[in-house]
Each structure stands twice: as C-alpha cells, then as structure tokens.
Amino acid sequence: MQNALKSRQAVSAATTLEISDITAEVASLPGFDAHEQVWLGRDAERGLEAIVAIHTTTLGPALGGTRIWPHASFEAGVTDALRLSRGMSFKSAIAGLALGGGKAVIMADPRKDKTPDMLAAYAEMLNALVGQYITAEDVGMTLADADFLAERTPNVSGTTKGGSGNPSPFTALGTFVGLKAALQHRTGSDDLKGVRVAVQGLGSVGWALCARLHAEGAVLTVCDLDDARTERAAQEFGATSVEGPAIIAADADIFAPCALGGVLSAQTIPLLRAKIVAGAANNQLATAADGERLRDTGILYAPDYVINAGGVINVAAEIGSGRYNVDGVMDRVGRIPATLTRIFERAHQEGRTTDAVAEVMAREIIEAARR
Ligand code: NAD
C-alpha cells in the first residue's frame, strides 16, 4: 500500500489532489492506537481537506463512514477520525464481520462547503487508496452524496443504487434486541411491559426503537431538539416528553441514548436514575473512566459499538460476495443479544467494566486473525 502512493505528491499529473501519509505526524495525538495508516488528501482548487484514518485491515478492508464537519482545528478533526476508526475496528470484529476499521473526516461545513467538485476530489482520494478503505454515510454525508461518490469510485457502501440502502432500521433492531438482553441480565426477564425507557433522540434510529418498545408495552419518556418529533411520539406512542438534559435524570429503568456521543460523563452519570444504559449513539462514554463510574454506580452499560452494530452488519452484507442477502443480515443482528450477554457475564466474572471486556474481546479476535 505504501508503494501505491507517494507522500506529498499529486496522485497523477491530471489532478490537483495531493495525498500524504501523515501517520508518523499524528502518532502523538490522543486517539492514536497503533493505526496502520493515516492519510491526508488536499485539493485547494476543489476545496477538499480530508483525513482517512485506517486503524486495522487485519480482518478485511477498513470500513467506516465519512464525517463532513467543520472541526475546531485540524488536530480535532484527526483525533475524531482516529477515535472513530478504532471504534469501527472493534465494532466489526465483535460483530464477526470480515472488515477492518476506518473512518474519514472532511474538514468542511456540510451546509455550505460541500460541492460536487469537492466530492469528486474525495472520490479520487478513495480510488487512490485502492480498496484499503471503504466509506459510508456519517454526519454531514447523505445517501445522495454516497450515490454521487459511487458513480466515481467502487469504495463506497450503503448507497441506494444496488447497495444495502438505509442501515438505520437494522441499527434500531439490534439496539432493541440488545436492550432486551440487558434487561434480561439485570432483572431475569426481558418482558418490556410497563418497563420505563428514556430515549434521547428521535431520529432514524431513536424513532424506530421507540416504535418497537411501544409495541411491547414499554412506557416511554423522550426528548429531541425537534418539537414536532416529540409531539408525534406523544400521539403515536403515548410518550412523555422532557427538555434537554432532563432526559438523563428521567425516572426510568433504562436510558437509551440515540442522539449524541459523550453523553455519559462525570457530570451526567450521578444524575442517572436508570439502572441500565442501552442505546444506539456512538461514543457514549466521554472517557474510559466513565465506564468505571457506571459500574461503580451499579449501572449496567451495553457497550455502544456492540449494541449498535446492526447498521454495519447491513452494510457489510453488500461487500465481498456482492450479493446482498437480508436473511443473513437478520441472522447476524440476532446474535447481538448473545454477544452482549457474554460481555455482561465476563465483566461480572473478571470484575471489569463491560466496555473494557468488549475491547479485550475485539482485540482477541483481531489478534487471532493476525497469527
Ligand atoms: P439522526 O440524525 O437521524 O437523529 C438524531 C436525532 O437526535 C435527531 O432527531 C436530533 O434532533 C436529535 N438530537 C440531537 N441532539 C440532541 C440532543 N442534545 N438532545 C435530544 N435530541 C437530540 O441520527 P441517527 O441515524 O438516528 O443516529 C443516532 C445515533 O446513533 C448517532 O449517535 C449515530 O452515530 C448512532 N448510530 C447510528 C447508526 C445508523 O444506522 N443510523 C448506526 C450506528 C450508530
């Protein structure tokens, strides 16, 4: 791979795109974890500044979305890509997928800086990485953007044209069955009738999760920045809505974060009344110490990248064999509860946090494949 690209050179005379290997330069940043490679793509003419972080390719090509976001600094953008790509390695490994972990960040405001030229330059960068990294949607990148890229590069997944399409229903299903596994582990029953669940975020995943919870008799408290969504949840699911941070302190048995990352912190954990945290949001723990805080407070935490793997499982089904098969996806999503139960039991036996155990298990899978 290193030979395929020459650092700090335009990829061909016909393009204004320059790609550099910045792995050594970013090795001291927080979030760096022996990443295989970190690439910087710059095209001043077409307004592209993209970081592609490849954490591992041991199990397969590095899969992970592209986040188009105006990070406060270049370092903040790289750090985001480093952390997210590592999470993708662990997510795919634990889900049993033949995929590595990667993530890209385009330093731009998706509302005003995203242009066809910029995306075309990015597609060139993806082509230059010769299949080492496969992208998908993330914050700031839409299905339409994925389709646009797919016309220019094979290294994009989750498109509408011949791809696996919207991953959210599968993420919601995996989160739902994973939440039930956490309830079973905690209380000895997975019957949701009368169980109080506080759901933060009523977007693609949060809404579909609420629908499933409501159908099995759970009592919902919800919150979203968009009042129209909470009003609709009140009508359709009989949900009570609360504003902003009040969702964290809601009188509930289960807290399901389905909005932002970093929601579990030294400030918020003492406010939690729920005894289970099981939701779809990525990077829920603000720091690793927050996993310990949850355990020490007696709260069972379903590690985010284990419970929310339904989406990547769906995307993975279009890679490799090339034949998307929804039955295979459902089968694999159906294994999320058993994986979580193994993590809960091992955490109990070893006196560790559930997120620490999930990481050890993911690393064991990657190491075994390396040998
Ligand atoms: P989305 O953008 O469709 O929905 C997010 C919702 O959260 C929106 O309705 C938004 O208004 C709301 N929100 C944002 N900030 C909030 C706040 N402070 N308080 C309350 N509500 C707030 O996103 P999504 O696809 O539903 O994803 C939700 C989470 O799950 C994200 O963290 C995402 O990274 C993660 N995730 C999603 C998938 C997937 O398949 N979509 C897969 C894995 C992980």
Ligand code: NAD
Second form
Amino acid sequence: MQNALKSRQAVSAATTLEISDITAEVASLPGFDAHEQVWLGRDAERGLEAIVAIHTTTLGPALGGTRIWPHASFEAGVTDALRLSRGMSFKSAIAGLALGGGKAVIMADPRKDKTPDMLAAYAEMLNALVGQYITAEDVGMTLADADFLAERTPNVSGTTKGGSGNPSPFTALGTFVGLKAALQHRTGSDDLKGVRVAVQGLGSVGWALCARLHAEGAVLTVCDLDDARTERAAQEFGATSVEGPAIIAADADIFAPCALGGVLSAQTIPLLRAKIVAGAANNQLATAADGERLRDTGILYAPDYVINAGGVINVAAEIGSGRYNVDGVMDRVGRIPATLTRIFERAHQEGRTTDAVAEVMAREIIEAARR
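Same protein, different state: after the form predicted together with the ligand, show the form predicted on its own.
Here you get just the chain by itself.
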C-alpha cells in the first residue's frame, strides 16, 4: 500500500490531479459497509471530481462502471458510489466471478461537462490506483469514452477495441430471462403472451428488454425522459406511454425499473399494482426496509444485482485471460434464472425477503474466500 501511495503522490505532483483517501471521512454515510478504500480525485483545471469506492477485493480486483452524473450534492455522489460498489461485490460473487466490487462517480453533467481533458485526468487517476479498480461504461459514460480511457490506462474493460464491447445487450438478456423466472415462480408459467409489463427507462438496456418482451407477446407500458423514445416504442412495440411517476402505478403484472436507482420506497411501493418487480436498474430499493415493504405487500422482488448481472459477466470475460469468449458469457448469463429461483425458494423457506437472502448468499461466498 505504501508503494501504491507513493505512486499516487508522484502522479499528482506531476500533474494538476490530486488524489486523497477519504475512507475515514465517509464511513458514517449511508451505504458504507466496511469498504476497503474510498478515493477522491480532483483536478480543477481539467474539471474532474471523481469518487472511486472499493468495497472488497477479496475475490479479485474491484470491477464496476463509472457513472458520470450531476448529483445534488457531494454527499449524494459518495453515497451512490458506496451503495453501487457494495452491489457490485454481491453481483460478482453470486455470478461466480473472481472479482471484487467497486464503483466510480464523476460529479458532472455528461451532456455539458464531459471533455477529453476531464477523461484524461480520470485515466491518470485510474493508473494511480495501481490495478485496484477496473472500470467500464455506466450512466453518462459511453463506449467511446471507454475506448478513450483504454488508450490511456489498462484499467478499463468493455471496450470496442479488442474488448467485449457494449454490455447492454447482455444486461438486457439476463434481465429478460430473470423476469421470466420470476413470472414462473409467481404464476407457474413463464409465458409472456398478454402479460402486462411496465418498463421504466428506455436506455440501451430498457429498449433491448422491451424488444424481447414484445417479441414474446407482452403488453408494454413505458416511460422515459426522452419523448422521442416513448414515441418510437409506441410505434415499434405498440407500447402505451405514461409520464414520470405514473409508471409506478401502471396497471401491470410486472414492473421493470431500468433507469436510476431508489425507485422503490415507502412512498412508491403502496402505489404499485404489479405483483412482480424485475428490472435492470441498480440500487432499486431506497432503503433496506423497502425489501420488507415489498414482501409485506405481496410483491415478488428479483434482487437487482442478481437479475442485472449479464453486463458485468460480459465485461469480466475479457479480464485476466485476455481472451473474450461469448459462449462462456452466454452460459453464465443463462444461469441467472436458476440463481433467482434458488433465492425465491430460500426466501420462502426461511421467511425472509429475497434481497436479504441474496445478500447472505453473496456474503457467504466472500467470507468463504477470506478463509
């Protein structure tokens, strides 16, 4: 650690980038869970303010995307990174990957603030972390951005230049087969014909999920901040569009959140008419108590970091061996339904929530590796 710290200091001294360990300062924030390290990178000249949260490296180097987003406050950005990095640890563990969990948040509006200089400064930060953290695309960071970073640091996965490429189709596929597993568990059939699904968010993953749902006869209700996307969904999928919060209360059998997190809360759960929640968004539960609220309301919840693991499975396939094998990726993504079914069954047997059972399973895997 001392050599790594010297490396960071040297990089910082040679540029306008300053990197500091803020682990102790953020330990009291929501989402902190004995994180190994939390780093803050700042470069005022190049417009970078980045938080890298490393939850655990017990199973391997921490892997997680970089989110470029204008959070309302610095504390909100750190909390997001803390919660997302913990979710990445659990996601990799349950998916059987030899990787830990990390996440980065760059405090910026990707539409206005993202510049080559800012990304170059971030690449320097990744290099200074000496392989502790490997990143990939996320909200606000595109494949082109990942390619840009990969030209400056080896700590990037999921690129188009010799890498695994866009992980979104695999995230959507895993979510789709996981949604069908939830439907099978709840109703005894995974036939989607006529099943009403409310999809929140029509980004890369949400759109690909809608395409698969439509192909199997599901009836879609959708919402997105971009009106053009909802109009296109109406034309291509026969979807009904609603605005903003109305998607929560849509007359649907399944609610599929595929946008930002925190959508399931004490305020929104009573509005849900769907009896299954199965979507691709990270951190869907606003608080730990919301898993209990879903169960008490009779709603089956597919834990987000289990059902949406397809993307990280795809990105992880190029790490280590350097040889990307799509067949291996498809095999692992195909295991998501069986994993979810085990969680559903164990939750029923133990009288616990599905998210609590998923966390226990992930921690069991991580603790076994420590021993």
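Residue numbers count along the first chain shown, from 1. Everything numeric in this text was worked out from a predicted model, so none of it was measured. We call the rigid core whatever largest set of C-alpha positions still superposes within 1.5 Å between the two forms.
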Tell me, please, whether between these two forms the C-alpha of residue 106 is shifted by 2 Å or more, with the rigid core used for superposition.
yes
After the core is overlaid between these two forms, has the C-alpha of residue 332 moved by 2 angstroms or more?
no
